[in-house]
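Let's start with one chain on its own, the form predicted on its own, as structure tokens.
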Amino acid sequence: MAYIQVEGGNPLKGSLVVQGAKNAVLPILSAALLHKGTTELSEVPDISDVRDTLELLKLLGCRVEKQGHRVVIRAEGHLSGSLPQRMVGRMRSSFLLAGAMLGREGRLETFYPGGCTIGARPIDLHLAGLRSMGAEYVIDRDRISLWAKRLQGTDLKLSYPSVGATENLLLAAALAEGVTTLKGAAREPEIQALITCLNGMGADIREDKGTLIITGVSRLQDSAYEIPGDRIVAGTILAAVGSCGGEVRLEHIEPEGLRGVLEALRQAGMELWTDEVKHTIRARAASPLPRGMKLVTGPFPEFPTDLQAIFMAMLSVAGEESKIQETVFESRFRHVKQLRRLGAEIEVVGDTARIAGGSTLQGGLVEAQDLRAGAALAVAGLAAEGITLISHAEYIARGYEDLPGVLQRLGAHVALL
């Protein structure tokens, strides 16, 4: 079990050039199953998460050379369909291995997906697009089989707009026989990710009117395509200059994907300098920020559940009273008693927190419970008096690059332990 120690009072200072987008770069990952030949990606993040996804690829036959940032998938031949538990119990995006394998090869064997507990991510969207376009399948406990003669183009629609489920149906129509419009899809940034790079390898996908048309292709070309900055990420590190104050550059990274997160935080009193063309946000800040805010989280453009703890912590010290609902997932709670060790003030009713903010935090021991949380002790370490001690800081490594490393480089008494 590893920990990270963060020592408070220390304000942020420096640039950052954000790593590549956790959320963008595993489905990425997953397309490259599509071709048969070689996808090369930069700017992807070293995380356990993409380590993981690396290494269902080569379980499944791949060939992957990996040197930094930059990975290259082969994807040539006949792919096996069959994954192990183990693993794809780890995170909940390797059943974005379903829509591709189908669409690929036919037939996949695979287990019910993991990831963090913060509630219920059931997968019935995803079985229930696959099944309309051809596919069938049969969950024995956690086993799930799949399989089809060739996926069928068809109308589809979302009952809600699930990241993970217009994900896998994007992938899966890619080589379908014919043409799927998918409606209600969700409208992350990182789905137009997705989107584009399945264009540069050759597959035809279109938006009209707010409806995904896509029309199946017969194959797929060699590609490459740089993997965006992590908006999470960013965000995180602008929470952590307003829970301890200072001024931080970060660069790569588009400011529209955060342009709720960037408006509430000049609500709060951040200064905040974003440009569209060279891709960089400047914050700077005192600590803490003089008021706190009003949020709702939900699909995009609306504020992200991802940051909906991260946010948590930086508001227990902010001047005001806050207020956070969260409509996403029903468990997304779980950190509010770590943070409360710390000093804060948080009171919970139904799906909404209560944040009195004003909070003197003082250092402890608490428990990472999953990715976010984690990050949020983390911002909420740099905030309080004395030394927090984290424990579970794998978690933290599922979708942080070195966020230890990170928070040193812009000034930040912290360490991996």
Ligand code: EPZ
Contents of the next structure:
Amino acid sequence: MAYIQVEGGNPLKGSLVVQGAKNAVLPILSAALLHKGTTELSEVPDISDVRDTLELLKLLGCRVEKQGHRVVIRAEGHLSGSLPQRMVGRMRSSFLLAGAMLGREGRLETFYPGGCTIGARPIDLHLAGLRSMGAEYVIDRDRISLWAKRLQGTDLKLSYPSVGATENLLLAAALAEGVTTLKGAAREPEIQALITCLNGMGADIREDKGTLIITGVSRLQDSAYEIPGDRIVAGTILAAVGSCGGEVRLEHIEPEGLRGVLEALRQAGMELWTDEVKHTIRARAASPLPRGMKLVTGPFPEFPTDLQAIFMAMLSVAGEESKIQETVFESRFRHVKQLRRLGAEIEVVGDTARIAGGSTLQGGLVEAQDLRAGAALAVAGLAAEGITLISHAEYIARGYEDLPGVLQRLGAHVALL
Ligand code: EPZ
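Swap state to the form predicted in complex with the ligand from the form predicted on its own:
Time for the whole complex; same chain goes first.
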């Protein structure tokens, strides 16, 4: 088990090139399965979810080359269709391979996807959409077998703008026979990245008044694509500045994807300068932020649920009271108990947490229970007096490329033990 040790009280200073977006690259790795040729990706983050997904692609029969942040996937031959439970069970995004494999080979043997313990995370919307396109499936305990002679384009409507279901149905529709329309789709920037990448591969995906229109094509082509910056990692560093103060410049990040987040930070007292052309954000804050926030998480462009725990950590020391309502996942407050162990005064009633302002956090031993909760504890440790030791830090490595090293290079006293 890995530990991260954080010594609080040092302001951050310096600049950082933000890693490629985890939640963009994972569906794009599935998209590479659709093409019987070569897909070249740059700015791929070196995180365990990516390494695990590349292993799954190899198990399916792809050839994968990885040098630093560059990945080349060759998927010429016949791809076999079964994935191992030990890998699928711990990574929710593995189910994104279903849409691509049904489009490419017409079958996939997999297991019910696992993931972080933030909620039931059903896949009913994925399965309903795939079935409407002509796919059939059987679920036997945890095993899911899916097959389709040839996916057919059809009119689809999502009852909730599920990110994963939108991505799976886009992947399934790219090579389907005919036109698929998708209403009620998620609009996260990572979805736009997937669409841009797929169209660069020769797919035909357009948007008309919020409806996605996918015209199936018979084949795709070799392509190259640069993964955009990870807005949740950028938001994490901004929360770190809001927790222990300082001045940081972020590069390789599109401010547009963080519009609501930046506005909330400004209102709480952080100074921010953005450049949409150079893809940079500069932030400066005294510690702690003078004012609190009232946040409600929701589908883009609402406040991102993935920053909820992280901002709660920062707001634990802000000058005024804050409130955070979590509307996306039904149990995404597991970090509250851990933050309380550091002295945060947080009260949860239903789906809303009230964070008292003006707390002083004391370092202590805490446990990361999922990816973003772990990052939140690191942010809290930066604000706390003394040493904070975070266990199960391997959760953090699922989505952050060397968070301890990144914070250290910005002047924080952080070590991976
Ligand atoms: C993606 O998960 C992200 N993961 C999550 O990031 C992110 O929190 C989430 O989108 C919301 O933005 C990846 O992209 C790999 P959803 P996903 O389908 O696709 C319900 C992180 O920390 N739902 O939009 O699983 C579901 O239960 C991770 O990087 C159904 O009911 O999210 C949830 O309440 C955590 N039926 C809500 O929709 C379905 O078939 C949002 O889920 C699918 C989803």
